[in-house]
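Take a look at this one chain, the form predicted alone, written out in structure tokens.
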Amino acid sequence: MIALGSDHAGFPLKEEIKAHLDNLGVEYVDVGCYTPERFDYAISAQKACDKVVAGECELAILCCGTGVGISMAANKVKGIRACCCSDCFSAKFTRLHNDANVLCMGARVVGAGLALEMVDLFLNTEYEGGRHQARVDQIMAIEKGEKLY
């Protein structure tokens, strides 16, 4: 199950992603927003990320105008490794090397075609582990307030 969320600016892109996931037969839960009326991205980011941390969803995909604000909000949730992506290489390698569990995109930055390619890469790329695990562990240690130096 994938958690989907957006603000008003990301709403149209989230709707495109929903249609794409429907065509692929991928299950998702939409945590909002549900209309193009003004809506704050931090609310949907927290709702979606809470579902990932609770184990209700494996991953989340979030959209706002730039992808930046919603990624910043998502990364405040303990256990989340969110990445704002606007290219396919980053969408693939954030899963492969960083074990990212949230993909964030900007509806005003990427078109639907590119966004759907990134969604496919993000959902179909497995974490490589190995030499990358030490770095993911360091990220999580920082989240716990530990000093790395």
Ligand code: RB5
The other form holds:
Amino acid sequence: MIALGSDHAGFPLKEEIKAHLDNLGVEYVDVGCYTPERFDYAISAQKACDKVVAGECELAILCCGTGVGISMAANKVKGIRACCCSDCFSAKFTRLHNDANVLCMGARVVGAGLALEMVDLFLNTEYEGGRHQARVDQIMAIEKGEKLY
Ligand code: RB5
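Having seen the form predicted alone, can you show the form predicted in complex with the named molecule?
To see the whole picture, the full complex is given below, headed by that same chain.
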């Protein structure tokens, strides 16, 4: 199960992603927003990320205008590693190396074609583990207030 969320600026891209996931037969839960009316991105970010942390969803995909605000909000949720991407290499490698669990994109930055390529890469790439695990552990240690130095 994939959690999807957006603000008003990301709403049209979220709808494109839903149609894409429907075609692929990938199950998702849309936490909103549900119209193009003004809606603040932190609310959707928290709702979608809570589902990931709770284990209800394996991954989340979030859209706002730039992808930046919603990724900042997502990364405030404990247990979340969100990456704002506008290229395929990052969308793939943030899964491989960072074990990212949330992909964020800007509807005013990327077109739907590129966004859907990134979605496919993000959903179909497994975390590599190995030498990357110590670095991911360091990220999570910062979240717990531990000093790395
Ligand atoms: C909304 O106008 C816009 O600020 C928002 O979608 C996002 O780009 C913020 O980071």
